[in-house]
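Only one chain is included here, represented as structure tokens and corresponding to the form predicted alone.
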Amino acid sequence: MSTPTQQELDEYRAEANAWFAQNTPKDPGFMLPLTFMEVGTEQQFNFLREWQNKVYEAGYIGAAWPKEYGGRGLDQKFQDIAAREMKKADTPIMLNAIGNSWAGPLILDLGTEAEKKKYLKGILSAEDIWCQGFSEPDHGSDLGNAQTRAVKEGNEYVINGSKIWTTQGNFAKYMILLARTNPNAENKYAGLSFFLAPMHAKGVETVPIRKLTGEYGFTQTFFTDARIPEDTLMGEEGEGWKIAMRTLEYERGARQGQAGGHVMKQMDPSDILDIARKATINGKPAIEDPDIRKELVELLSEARGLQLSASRAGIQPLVQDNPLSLPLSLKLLNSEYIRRLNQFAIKLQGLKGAYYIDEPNGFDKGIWQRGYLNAFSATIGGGTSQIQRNIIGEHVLGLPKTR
């Protein structure tokens, strides 16, 4: 693949640009999810997976893919061009995440070739739809705990257990899913292996969970002797705890390769100016106040050293006396931040910061509200912000392992 010209780039981006300004859906008439961690009805699945098949239809996720599989072969620097556009455009959100950003990008790096022509342009399609069964209910952030069984009986899996917050786990096809299949190995990492699992098979159900913020998105999965094909293992058994390690490296971002476009509608910082123009404190503009203005300027220039962090956290020279330092802290520092920022708009409402959504003497319609209860979300999915501090003291800062 030849490095592509500054030319062929800004036809590129003058293409993105036009096709997004023209094809973006306006209000749809109903509530589109903020991120792809609250799709909960049929109304805003449907509407999604007709939006990312749209795009990649015109070619602007999966760019990167190689084309036997469904993608178009391009450097990764059209996706990333692609990518920006989406954001500026404000589309709506790429509704097949875990498949876009961790199974597929994990299938391209350790899949078989059979596995990359049967599970990858339904990703990008969104025609298959991928959930994630890592969490049970019992174990919290202990990922090596998983109790969920896998045993193997002639050509199939029998699987028994629960996994617990599997995003659009009652729409998925697919689910990557980590069980024991050996409880008697000489470790409880070794006993684990991975597996690409189909959801639809007898013996598979998906409960909703209904969340703090009244919406769905979340289900909890039950294996009742689910049998499984022995060819959805992927690896041998016992690898499972290796394959889980890259597949959060993908979801934390500190590995590349997904395929595209955002999965969470971030608020935009400048937005805040807007309420404490019109927010009053003491009978005055909350933005006149010194204290206000402070916080203001610190969560502005916060969220422009964490896009600048992005960009450096790809250009190799900047970062190869630590390459995992930024990729593995951005996760933190972003969800983070996030919540902070919702919070913050929250108390500029003063009373009216106690209304949700549709509320008519709301601010923004409770946009803010909604948005920090499910900022929490994202501060525990991909491992909790407490988990995150510690792989970054571990790995980055070289501190000893805490007990």
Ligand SMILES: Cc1cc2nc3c(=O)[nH]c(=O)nc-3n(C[C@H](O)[C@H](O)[C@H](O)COP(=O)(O)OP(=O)(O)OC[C@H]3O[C@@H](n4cnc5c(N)ncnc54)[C@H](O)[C@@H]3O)c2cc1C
Contents of the next structure:
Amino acid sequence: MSTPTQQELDEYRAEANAWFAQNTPKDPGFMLPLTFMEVGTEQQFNFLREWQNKVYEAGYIGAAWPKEYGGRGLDQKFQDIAAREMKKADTPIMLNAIGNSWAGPLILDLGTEAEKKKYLKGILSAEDIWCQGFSEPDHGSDLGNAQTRAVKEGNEYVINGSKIWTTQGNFAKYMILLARTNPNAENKYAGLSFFLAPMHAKGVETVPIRKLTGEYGFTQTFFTDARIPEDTLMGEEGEGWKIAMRTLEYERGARQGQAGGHVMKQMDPSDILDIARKATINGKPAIEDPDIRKELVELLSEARGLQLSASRAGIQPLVQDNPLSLPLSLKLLNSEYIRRLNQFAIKLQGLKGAYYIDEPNGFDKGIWQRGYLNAFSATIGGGTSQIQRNIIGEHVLGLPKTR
Amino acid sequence: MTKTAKSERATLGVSEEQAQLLDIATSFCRDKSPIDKVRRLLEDEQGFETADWQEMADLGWLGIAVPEEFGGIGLSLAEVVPVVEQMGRTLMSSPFVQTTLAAQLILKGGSAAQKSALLPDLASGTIATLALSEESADWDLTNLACTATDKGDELALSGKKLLVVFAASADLILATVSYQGAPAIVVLTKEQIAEGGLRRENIIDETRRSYELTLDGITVPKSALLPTENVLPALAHLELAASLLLAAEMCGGSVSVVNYTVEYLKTRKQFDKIIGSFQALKHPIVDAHTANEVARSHLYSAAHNFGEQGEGEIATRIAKAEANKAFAFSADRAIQFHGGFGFTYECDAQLYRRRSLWCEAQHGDTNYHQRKLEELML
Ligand SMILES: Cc1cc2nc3c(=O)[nH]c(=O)nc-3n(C[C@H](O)[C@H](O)[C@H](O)COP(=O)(O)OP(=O)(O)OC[C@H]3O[C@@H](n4cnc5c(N)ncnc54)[C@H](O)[C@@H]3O)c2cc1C
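Output the form predicted in complex with the named molecule next; the form predicted alone has already been displayed.
Following is the full complex, with the preceding chain placed first.
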């Protein structure tokens, strides 16, 4: 693959720009999820699946994945451009986030030829929805202690146990599953194995869980003597922890190779200014309140700082004293920031902060209230903020593990 | 009402010269400013070593942001930032920043004759400083009680300037005064200062030297005035330039004090455990570290955009405000996390905390910059 010329990139940008201008769907008349963790209804699911498929057919996701697995085989720069244009056009999100952004790149990275052939195209086209079976009711942060059992019988593994908080579990065809093949291994990590497990096997059952917003988005997944083929094991038995950690690097954005396109729409910091101008506190425009003005400056400055830090992570001379630091820190910083930003958006509404979704008397139909509650998805999911602080303390600053 | 377009993004980048200067400054400052030397210089009347100053001059550092036609290297303040950041990391102290800022003031505010007369000297190591602050303690550089009045062909100065850094070492002092009801800048030479005109002040950052300067009794020729029409823009430039370099020094210091504390957290044991394994210490030190990372991103953005109308000012004020906060938090926690040792003069945490207080007080605390940012951003 030769490095693309500026002209090629510019042409591609113009094409992508025109395509998204033309094809971005109009308001479907029902609420579209802002993140892949908020897909609660069949209607939302079908709409988003069709949209991802359309974007894929046009070549704007998976553009940098190899042709033989359904991609376009283009330089990553093209995919980055497409993703940026997609975001600029403020399109709906890409539905199959766990496939696009972590299972997919993981399979490309560590999978066998057969696995790549079998799974990758269906991920991009959104034909095959993926979910992630890591967390269990009793083992979340302590993921290494996962107890769901996988026992080899003939040419199958028999799975028993339960996974929880399975995003899109009820829609998924496949699950990246962390299960224990050896309960007597020398340590808790060594007994774990990693599976690309079919969700439609007998003995797999999903039960939707209602979220704090009152809506749906994840499930508990029960395995009762579920039999899955032996070739669904990824890597070797006992390699589960290593593969799971690699997966989390993709999930947290610390490693690149994602199919591209946004899987979450975050509140844009400049929205907060609009809100402050429209909303009133105690009868006066919020933006005139001196305390609010100070907080606005702080939040806008912080947004810049995070955006600049993401850019800086790619500029070697400016990170040479600690190259790991920013990649391992940005998930924590961004998710906590977005939570506070949404919280502030409620504060700006004064009395109307008391309203909730779809209330006609409410401010902006309560979207910021929902946004705030949903923002915890990112401060808890993918490793909580407390766990992220442990990781930074241990892997960046070199402090000893907490026991 | 202006609104930032959603697509508008803040930027940062690094020039080849910046990267090179960063490398050179990193090893220079490490060599010239080990902690035992920093501590030795605390007791030294001058507060820095003349030989080190000479070396900086020989490296051309005093002329980094001075145009080539005036004997400088012809780069910009963006290239001064990595040098000052490294000085901050090693708690190095010298009249480097004051001299650089004096050159900036002349570059922006001086007449052609003043530039050709003064800049080549400053670029090659003549020490200069700034006499800006007064009893009013106003960060607004144009609020001046000191005066210059006509006395024949000359100007008679009066009043007191405070916090004149390294004044006793300076050959040139640029002082702000009110002249004919408007802010003015005069160039003073060492010889013009009366016997007893400088009193050493007791300041919280003992790595620096600071003086009160009595202007009463000093007369200077009118040619010592910078052209009136240049004064306000030059002072506006100076405030931002000083904020940028203070932010650089603070970012350096803040990273360093976190490293210093992390070393202690990795070695000190209590309850049979390395104390760094306690989350009550681990998580706040991580917060200090990540705040430093973000403050550095702001700093490099400010350096990168410094010359840009509008954007340069926003980026620089944010950089100063965020560096104030980050350094204060890092150094404050550093004292606490060293326990009883943290309470001692011997523990380096106090050096950093004292320096962070000094730096925050210079050219605007966080509130000051955030008020200005309200006008610029909202
Ligand atoms: C919206 C959402 C979607 C999710 N989607 C998925 C998914 O698709 N697949 C999947 O497998 N999982 C998913 N998760 C699960 C998520 O990864 C876990 O919730 C998370 O790792 C925390 O585990 P836990 O819920 O068991 O909480 P716990 O681990 O029980 O944590 C409880 C509290 O204790 C703190 N804590 C725990 N251990 C430590 C420690 N060592 N030091 C300091 N504090 C600690 C935590 O920070 C937290 O505040 C999702 C979660 C959410 C919220």
